[in-house]
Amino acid sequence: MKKNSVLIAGGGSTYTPGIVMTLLQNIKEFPVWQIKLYDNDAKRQKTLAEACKIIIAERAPEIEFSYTTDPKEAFTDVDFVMAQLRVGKYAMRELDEKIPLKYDVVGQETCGAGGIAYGMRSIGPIIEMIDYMEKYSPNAWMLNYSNPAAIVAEATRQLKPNSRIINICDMPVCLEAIMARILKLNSRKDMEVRYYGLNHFGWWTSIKDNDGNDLMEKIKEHIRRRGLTEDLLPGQHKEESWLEAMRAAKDLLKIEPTMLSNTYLKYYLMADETVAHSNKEYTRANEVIDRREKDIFETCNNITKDGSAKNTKITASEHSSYIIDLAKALAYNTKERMLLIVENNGAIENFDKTAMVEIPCIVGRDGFEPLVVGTIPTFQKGLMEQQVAVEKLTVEAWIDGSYLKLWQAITMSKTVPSAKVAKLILDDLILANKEYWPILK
């Protein structure tokens, strides 16, 4: 079985550790005989990089490992790039969320506003990290978790339509990971899905398990009792608004009872309620940097503070299983069905075939082969339309330079209320990422 050469891109990330851990975990069945991280803050990734070479030392000190800012240094050499960008860090996320609630319309750091400011950072520095891949790895696959996937994704379809990159999202999986456990099951492989919608704006509409029982009732009546929160495990804290948006999924049953909807769509159909339960001032970007942030560099500081991981609390997790079981399917043929970030192209056939959608797919070798979907109904089809709007028209604003286009970008999302109140937090996002956007004339 071939070895691989692995690259973390966005090696500062708190998501680090755990790809690191897992990849270890996973030696068997995706064996690495290289692990490279590379960020261009040195300072940042260095905390946990040297936390990440002490693990690989005491669990599997064959593999080479090395980290570093230099792109020829990080990018020659590898079959995978596993990419996780956060453009501007926590500092512009919490902007993000906080000047759109400025004028009571969602902060969210995927979605509306928020979202949009976040992929006019991102797409720059993706599109450089692809050339860089291209240029000392040709034949690299760049797998790409960065956010706001949706945005990102349109732009390497419009900018690079030949790169080997696949964009996706753990978002999903994590949701199938939660339902798995209300259903008792052991993981949420027991599970096949039938899924479509865009990224962070999508629904099931068919959960059977490995002996084709369906499942949907079970869980839509957990659903109508509680939403997607459970029982959670001694010492698992969540952070209020994740609990919020699991909760969501309660009243996302009763706008849509024939399927189930992503907990993300409560920022487009609930924008309201969301709005009126956020707190301006300690957004869920506060609660990270304060739990998240503070916990991981926290524990990577005391591992080379000890010289040893063996106690670390560092575990695996659905996120970086996702995207290591997508390079296991592209390494070794595994066929394995998963939801990828796709061109359209006829899978949902009352659909734009330019759209990127996010629908299940067979990957491989070659790549990936999506699945059909089928028509969809005019509810779903009309919420997409919009969303997909705004995903072309930030793309085409950052490729034009277009003051208009991102405006309208803004005011076609369903979180905005008005074109007035879009050109107000437009004008606020500019001053905030004048470090990070292109003009816009």
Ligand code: NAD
The other form holds:
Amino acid sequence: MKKNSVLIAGGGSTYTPGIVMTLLQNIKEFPVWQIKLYDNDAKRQKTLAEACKIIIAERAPEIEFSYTTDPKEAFTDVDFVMAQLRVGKYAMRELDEKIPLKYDVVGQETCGAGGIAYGMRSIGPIIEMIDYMEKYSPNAWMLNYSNPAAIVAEATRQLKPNSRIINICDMPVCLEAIMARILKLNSRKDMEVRYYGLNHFGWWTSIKDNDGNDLMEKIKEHIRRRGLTEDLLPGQHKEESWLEAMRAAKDLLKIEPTMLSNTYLKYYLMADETVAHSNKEYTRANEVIDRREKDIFETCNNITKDGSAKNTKITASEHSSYIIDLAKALAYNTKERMLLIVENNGAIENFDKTAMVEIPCIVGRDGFEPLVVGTIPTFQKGLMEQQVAVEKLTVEAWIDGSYLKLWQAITMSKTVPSAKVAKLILDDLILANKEYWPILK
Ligand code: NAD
Ligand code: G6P
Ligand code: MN
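The structure above corresponds to the form predicted on its own; please give the structure of the form predicted together with the ligand next.
Then the entire complex follows, led off by the chain already shown.
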């Protein structure tokens, strides 16, 4: 079995140590000879990298490990780039969330005005990374989960149509893992699912066990009682703000009783309640800064101080297992069926061919083959058309440097009540994003 060389781009991400653990856990099915980290913030990356160095030295000393801020060193001789940039880091996420909220509009990392702002920051650096990869390792694959994945995917479709980038999201997988636990199955892989939509904007139309028995009704029963909350496993999606999203599954089931909605739809379909329950002074960014970020940096500092990670609480995660499954499918032609964000190209028959949709694909050595979804109902189609237009206008605004297009994009978001409010938010976002956005005229 050929061994792989993996670059984690955004090496200073809070997810990096978990991904390294998952790589080590999967080392038999996905052997690696090299793991490298790359970030443009040397100090942030070093704290995590020094701990990863110890983790790897103790568990798999044969793996070569290094970290760098130099693109050439990073992108040379790699097979897979796992991309997890957060352009502007949590300081900018906080503003993405708080600026819209100031106007009683949903403030969220990837949805609505906040997601648009984050998209405008992410496009340039992602394109730059693709250029590095194509220059230094032209046969490599970039597995991108940098957010906002929907806007990043549309930007790469337009600007880098032939690049070897695959955009993915862990949300369906994490929600399926919750469903599997509700059903008392061993794994989400014991379910066969049909799903379609956009990133952070989709629906399950069928969930069956491996013998073909329908599981939808059982899951719905649980959702009617308590949404997508269940008792097992603490972790990211068990923190209070996430539990609120999980509970929303209950109301989302009322508005679409024939399918199971991705909980992200709450930001669009329950925008008023979401704003009413938000704390304008303390948003998810603050929660992450005070918990996950603090915790992971403290844990890594302690590993370095002790010179050992033998008893570390850092573990492999659901989030990263999905990314490694994707790498495995590409490297070893496993033909695994996975949800990816890909150009529609007729898979959803009555929908824009050029939209980036999240649908099941078969993944193998040559990339992905999307499966046919067929015709979708008017409710889903209408919502998706509006949201795709928001994403396309955002990318066009970035390319053209157009104030008008970005104003239209924010106005069109279902989370925003009017053009006037959209303009107020946009003008604040422009000031906040001076360092990151192109100049808009
Ligand atoms: P984080 O801020 O801890 O990490 C992001 C890292 O990216 C930082 O170390 C930062 O310095 C680095 N970075 C920013 N701009 C860069 C550039 N131009 N070049 C190189 N490095 C750069 O953030 P996090 O909370 O750990 O999340 C990381 C990313 O993963 C985010 O984009 C987040 O939205 C995304 N994410 C996606 C999914 C998914 O399902 N698609 C799931 C979880 C997280
Ligand atoms: C889910 C989504 C990601 C998103 C993350 C944010 O996993 O799929 O796209 O980045 O949540 O989680 P956080 O804990 O940072 O709020
Ligand atoms: Mn996601």
